[in-house]
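Let's start with one chain on its own, the form predicted alone, as structure tokens.
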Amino acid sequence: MLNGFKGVLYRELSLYKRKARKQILAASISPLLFLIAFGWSFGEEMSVGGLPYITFLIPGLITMSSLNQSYGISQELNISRFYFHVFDEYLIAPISPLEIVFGEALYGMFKGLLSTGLILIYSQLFSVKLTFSPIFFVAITLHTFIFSSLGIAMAMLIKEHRSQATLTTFVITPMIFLCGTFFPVERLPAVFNTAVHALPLTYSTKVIRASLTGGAYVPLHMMLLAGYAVMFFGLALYAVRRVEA
């Protein structure tokens, strides 16, 4: 098994290594944009909860542009299956479906990582105080984990390329807006505030919010993320068995 684990994550990371400039550039300008729009706009005036909304801010940029990376892979794949047939040759090689969704969802953690990576660094520019709890590290560990076994699984289930837009569109556009990314999910109606609760985004957000200003979380969210992460793991194991069947 992990031969075939490894052959898939260096093929991958090899494809990323030809084109890391364009990929971190393009993963970068996003978040900035975000920091300069409202964290300079409300600097200080505006608070959270009691934090600085700059403050706030950060966890959430952390959570949308993980999510972002990890989940984004899924185009790579639909690129790759529909138009180079990279699937059909995994397929027909000695990899199982598990090495294939194992080494898919490990480039898919590196990608959210190294953009979580990034943000930290832009904290560091804009004077944010961040306190690091062990919890940050397995949360966003699950986090992107759960992203990239969703974007695997959701490239395996759509029947054409142009599909993914629509499923971004309908899923993971709200998911980010909503989900405690800018505003605490508190303010949404009761509508929407029972409906964001049913989303990963939702407790990823809170865990990563509370293990990075200092405040305490909430163990069952944690339990929640784990939950997740089995499901989309299975779900992407599924789809790919059934692409290959």
Contents of the next structure:
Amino acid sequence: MLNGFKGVLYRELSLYKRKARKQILAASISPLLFLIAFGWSFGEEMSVGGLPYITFLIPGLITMSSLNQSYGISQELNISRFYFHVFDEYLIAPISPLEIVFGEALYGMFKGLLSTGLILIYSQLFSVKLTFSPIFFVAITLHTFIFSSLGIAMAMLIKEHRSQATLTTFVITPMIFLCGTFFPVERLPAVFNTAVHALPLTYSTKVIRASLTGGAYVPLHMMLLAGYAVMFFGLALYAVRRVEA
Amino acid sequence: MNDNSNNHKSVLKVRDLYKRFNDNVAVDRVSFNINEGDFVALLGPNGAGKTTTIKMLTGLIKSMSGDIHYYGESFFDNMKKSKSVIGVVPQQSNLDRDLTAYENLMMHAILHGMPKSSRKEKIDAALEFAGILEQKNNEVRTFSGGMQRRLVIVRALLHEPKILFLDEPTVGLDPRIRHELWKLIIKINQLKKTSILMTTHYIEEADKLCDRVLIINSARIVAEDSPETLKNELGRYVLETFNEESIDKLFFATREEAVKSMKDSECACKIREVSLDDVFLDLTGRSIDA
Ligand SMILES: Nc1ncnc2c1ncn2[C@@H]1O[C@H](COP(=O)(O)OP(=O)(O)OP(=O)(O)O)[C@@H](O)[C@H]1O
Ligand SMILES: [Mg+2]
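Now show me the form predicted in complex with the partner chain, since the one above was the form predicted alone.
Now the full complex is given, and it begins with the chain already shown.
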């Protein structure tokens, strides 16, 4: 019944095993640089919303970094689809698109959660005090699921490999910087402020920041995240259903 | 058309399969049957629509119209079940080059729900047959073209499919390996009654191996019969006359008739038995002229 799910995960994890060290190292560099550049250097004198800036920054780095990792499976899927035709093996096998999406999404979540763990380790090194509640775990799970699903959908919907980079430059990167990761979205000009409230990253960052820094989260935001999760999963499923060799 | 059709179970039934890429009709209302144990060749010039046909039959691309039935059940309504009886050797390798040979086969075994208890054993047997047991833990990208081809082939057989689609399976294989491969294919065809649909540009392979040949030209099936019947229809003997620019061919039912005709002509000429190549050229050349 779950053959497709297991097969997809077997493939991804077999590949990951071999590149794990390099990948983890690569994933650990940029958050560290951000921490040093922004958190540490002007961490002392600056505070945002009553929090020391570095404490404000850590949850933002978590959502940014895990988004990069989870959405990043898009690139891997792309290469295996366009260059190696590996997707053909899935299409020929007696498995359903649902299993493919679940398998790939779980792999994306695994990568996203790994980078989350990395940043939590950093936060200890920088002695940032964080609180952990079930809300955090639910939110980070939804967050990585949403962006893994989006990654799958994009990898399947685009017509050629090059479009991937365009999408990252014009959509993903701006989103990463503007959705409250480095500064509160309320400081954005009104137009942008409204625009970023259409994006899930804004809500996952808010919920995750609130839960990690002992603030109160807005239940509506969590519900919106659940809504995005359903929507993007549906999109991924639709995209895998119509993909052809 | 096939003598066996009534005695054997229908494995695959294709009706009016149709596919167009933009304005280019790649497969035009193709219909045929494959029964249990059939060994069928799909022959045609480059771009005739062979690969596109196989891709539609195996769920890699969607047909625009037409019906496909496996064991009497609609492919589109029973995708999972239908796919479990299919094995495919694609024209273009789709191995995961970053995985090892073993991992490629294991992924296939898992995707096809092969029982855990026998998986490893079967994979090792497959690797042994492909002659790459020693390299089983090497990444596929380090393999030669022939090694990769062999791996693709044993992978297609791993889950013991009931019908095997072979899209130019022997391209790039040396004669010894090719011989070994055909021995294996014939064995599973005869012993396990696995049905086979293959494409090849080595027409003598089809002539020797297949009980039925489908000839496809410009997206349409233009002939379907046993190699013998097709050759008989054209004439068992060919009289080739060599001219400056071309070779003219005349076909005769018997050698005597050919010899008689040769006596009348004065040019350089030769009589030989007709081959499936002649049939192929006759059928596919004719409509290109037209
Ligand atoms: N993905 C595609 N997009 C557009 N056209 C395609 C595509 N795939 C095949 N075609 C066209 O469909 C026609 C049939 O191609 P197909 O690959 O089925 O031929 P074939 O009989 O397998 O040829 P060959 O012997 O060269 O492998 C060709 O005209 C080809 O250009
Ligand atoms: Mg082809």
